[in-house]
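Only one chain is given next, in structure tokens, and it is the form predicted on its own.
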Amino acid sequence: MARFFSLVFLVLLASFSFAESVPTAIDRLIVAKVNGAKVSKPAEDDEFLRRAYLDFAGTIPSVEQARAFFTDKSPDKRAKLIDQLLASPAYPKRMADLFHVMLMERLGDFPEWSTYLKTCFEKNTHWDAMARDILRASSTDAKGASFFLSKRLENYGQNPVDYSALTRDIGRLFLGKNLQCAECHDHLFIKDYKQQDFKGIHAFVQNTYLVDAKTAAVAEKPTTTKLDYMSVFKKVPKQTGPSLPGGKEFEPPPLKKGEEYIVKPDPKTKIPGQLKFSPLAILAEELPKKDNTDFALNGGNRIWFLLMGRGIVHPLDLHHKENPASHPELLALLAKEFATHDFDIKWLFKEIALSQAYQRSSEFPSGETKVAPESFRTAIEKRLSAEQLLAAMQQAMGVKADAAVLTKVNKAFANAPREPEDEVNPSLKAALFLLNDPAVLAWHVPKGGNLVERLGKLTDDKIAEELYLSVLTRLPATDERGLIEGYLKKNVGEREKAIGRLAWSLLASAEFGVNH
């Protein structure tokens, strides 16, 4: 099939040192909405390079990689870089971290789940297949995928399993609909969200249970009747079988007690058996279908958000008529082509990354001091995740950190469970971590060929360039060079400490903490 957003040719811009792609369908639909307003200039090589590495490799480039990219005069070097990063061994690890945070929302970790996600991206498993594995939760070929359900089926103390939260999360993360407030009645403020929508999803999961938290094993009790419910306002008894919003209702077949299983469960071996009527199996097959518009729209919107910093529908889980897409034609096109390409995540990543919209500068257009983020006229500054931040710190400083440091970085920089990590959010705990953590402070003492030791071997006039390339992936401005050299002259008696403090100041800067 011909590439939908194909790069027809490259045009060298007179005022820039790189080639910019011809406007793609993405760009035409964005520009059509700006009503003649200016868009930001294309990002310079340094901004694009750092952005692409953080998005697809989860870290910043080395000094050598940066210098090689800056000196490359090939007109198609950006497209080549995207291909290189998508094919790199860093890509599966980055995507495993990214999708773990998106799907588990900091609820917990499980090694086999991380391995499952990494393997999916190594094999380029498509999004519909991943969704089937995750929602079915029992495939021997997808060990670890059950963690999505198993973690949400845990109960703590005397508290019951929160099936309502599980129902909500399936609606939010796979369909883009937060139906939480439609559990007891039709949503009071969103006309599109009905109690039937919530109860239909709830009927798929109401009889699931956790077999073993250590192995993330999940099973189902037989579903033999429809789910009874009524609105707290209208008090009219209703029933529903498992169903997706706007979709077919699946009615439990009449089965006598003892006849519910094809293969009966074995309590001794903890084998849950195989049900004749399995709502989870039906959910796993029905939800990720190409003709499920909600699944396709949500997938396209979330992939766009991961690269662009904001959803075309935002918040991501509030798809409804009263919260329209900023660019409805673009969202419809992304969903259609994502489904046409069998929900190939890597394909869609590449198409977005090749667009002018992705490759714009984060500087506002000339003469403007504010740009609405939903216009996508300017690149949105995205916060680094805790995982990206630690990886970038290690690359910048030339050090290796152990798992204990990652745990501390997560505590300092990650959000609380189920809080979306979609905005730059400076915090006191993050600042205190950078100021006081022994491991971080040790990175700024010359040792083992780290950045500070490497800088100490250079003359003062060479330090600024190496420091800025190492930490910020850019060359210092003239005034920044002057500040660095001036500071070193004032601290000639404690040069090593001065270099360490300079490195710390860039590592702790707001610029380092975002992707631009």
The other form holds:
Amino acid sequence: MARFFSLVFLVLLASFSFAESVPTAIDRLIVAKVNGAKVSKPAEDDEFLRRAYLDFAGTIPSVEQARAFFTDKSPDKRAKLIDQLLASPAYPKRMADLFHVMLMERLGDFPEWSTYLKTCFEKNTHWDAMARDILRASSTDAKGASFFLSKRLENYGQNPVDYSALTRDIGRLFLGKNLQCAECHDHLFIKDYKQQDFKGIHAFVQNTYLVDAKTAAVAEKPTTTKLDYMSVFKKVPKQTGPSLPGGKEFEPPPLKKGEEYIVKPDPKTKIPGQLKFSPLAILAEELPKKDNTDFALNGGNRIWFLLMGRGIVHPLDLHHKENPASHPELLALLAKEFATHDFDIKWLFKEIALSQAYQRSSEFPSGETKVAPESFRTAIEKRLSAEQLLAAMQQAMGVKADAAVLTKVNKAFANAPREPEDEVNPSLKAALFLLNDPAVLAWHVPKGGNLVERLGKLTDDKIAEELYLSVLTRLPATDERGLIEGYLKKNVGEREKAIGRLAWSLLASAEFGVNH
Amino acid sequence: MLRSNLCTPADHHLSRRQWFGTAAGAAFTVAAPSFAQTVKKKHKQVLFVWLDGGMSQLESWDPKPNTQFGGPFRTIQTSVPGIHVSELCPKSAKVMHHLALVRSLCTQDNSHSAGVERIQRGDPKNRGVTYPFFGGAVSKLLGNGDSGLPPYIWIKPMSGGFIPKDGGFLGPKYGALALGDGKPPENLLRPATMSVAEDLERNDLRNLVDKRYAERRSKENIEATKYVFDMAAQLQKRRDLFEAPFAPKDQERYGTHDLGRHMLLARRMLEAGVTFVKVNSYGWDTHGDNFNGQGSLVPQFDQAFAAMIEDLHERGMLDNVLVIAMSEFGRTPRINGHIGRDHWPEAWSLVTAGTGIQKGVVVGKTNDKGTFVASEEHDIGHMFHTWFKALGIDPKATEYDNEGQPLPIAHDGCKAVKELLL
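Moving from the form predicted on its own to the form predicted together with its partner chain:
Full assembly next; the chain just shown is listed first.
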């Protein structure tokens, strides 16, 4: 018996030292760099619950869900909640919105693209497979995935198609490298970014074109020669075939006119045909490979950012030696594990969400007034997308918004096209929407079982709790209860309106407006 | 830190900076701190009138009567001996002693889509970043004064809203608040169903919630939130800017057409202290029937513009307001088969006036037929240098600061036009 126990002990020891779990490793690597400083206390159940709901379900929990979680005494309730949220039908919808905003940066919408993304997260399609679909941009397989390219191949007015922006976006979003400033010469400040890197990616997409914006159909003209380029400084003519930064160059075969296709394109049906040498097919195949470290690092870093509010390399698209990771070992670990798990996004989400770092409070450690975000000692406030905000507002106020309101919320809270939504960013137009929009004001009038009507039926002493749980997913503190009761007493003659104003003050608050 | 005139490494990063340019986000402040204080002594403002599509220089500031391409209109004398303008500008002619004409513009773009943007951005050298429009740049460089109002208001026909694009890499804070057909954008004003007291009360409650939330958290988010709600409240206090009627006499002087109404509203915004007011007029692209087209548009402009100059002068505001009226290019001297004039960036004109600008002068000249510049040519970069100087901003010494990477505020291959400056 004793021998058995010691064996178990040995096995356990071995598994700890040789197969440390990812959440444990995350916390070890973060704490290793705090240099004696304190980390914030763990988030209370309320803050954790709200955060996890917003991250994985794209909305806040209902009062019942919150109460049930708070009263649950099981020690593994947080892990169970994460599992439950990752398995819920809200997860694919939330991820479709999240990846849409990240990949399209508000350039436009396309229903089949949204469906494609949603289906991916329903089936838990891995990130490498998604990247393959998106970059392959086939008109027949993975319908809708081609929108990433097709939208960027549209041209506006008299302006030509912006191939430079397409090249840049592939580098930024899939490889974590913004090569924009290496288009005309080697990057002047970033030694790692060479003109060859930009041109190599450019050579993959230079012959792509938009067949039909309505169907997001993309095709390629044959590529039979290398891409010519020269530095504006050095004026030495150079050439490159399609290649990834630091990777192999794919030489276009010198095919004669008429011999470029296996299946010729059909101009009548607009079916693009099948090329013998298709740079897009090579790009789709080569870029998401496990041995492409850029792809794995970028993937790990972006998934981390989505949950933690800041990249380990930050900005997200400036991976290079002079912009080092805040936690290089951690990033290496995330990239390696992500690749080892075949780029399973859901798996990585869960590992990060189980860490203490994810589950920390957003309040600074006591006595501190400023914490460097890259230390991850305190949870970072994350921006809520227009989609998250609208869902959370409906949940909080007990109302249903129509498509017109969705449009308004998008206008008020979304960034302009090509502006990544990666920071909390209060704006005048958002404030004006909250202050004066008729739809928002209508939510604060008792009607059809909405929050304000529900509150109106409660006695004054019960209102604060229901209100705070509904809107801020937490119980009011004693002073807040006092404030609410006092305010209601003062405004006894216009109780409904007073309740409406109280609800508005929480809905329009900074606390509601971020994922803290 | 390396220094270069070309790209910046974090160009994309710039454009999405937390737009509260202070505290930790101080990455994008103006390089010379003392200068903001210098300018603050007397808040400078700008009126920028944009005649979209291309005003014909031959039917306005640089007429060539009785020449091959001169067209049917005559010239008239102005209040400044020796300076003549088209007979379509009789009212401006009377205030010419306040104005400066530039007849030597030679710019790069002859398409609208490229020209509108390049001209309004001052056509800086390509540095891999999207430069702000003039309004965004001036908002950044001069701030919003003490008015509490947004620094950049754009009065235009058709739709309005928040136009982040004009902020370029400085970020959406320096974009325009556009008043479509002079009306406030959606939700700018509190609905009539809510009283002032109620509005104040709900915001007091909100401030309490925010204060409590921020006690143990980063202040930046709360400060930015406070800033935007304060600005919303300030706009609300100044409902009169949007709602008060104009005196019938003023309406008559400025004209009841779009440009007249919008210019009158612009006067009110300048009086309220808005830093940069842009007024747009559309429909100047007279490829066909140029002489009726410009023949009806130029007098509308003339009426509204001259009334504005008179009023600014009367109020002593020309001392601190810089006035500019221009297009993305001029129009071809050659008259096409549709009796129209096409796009002509080679030789065209603009008018400028007000703070820092010479009064009653003409700079540059075109050849006899008006086809090319016959003096030193001036690109838009020269004009940006000139205007920044006129506003008290040294365009050589002042730079945007991108986390240590300096970006010039104007094309560094150009310099100010001395003859225009006081």
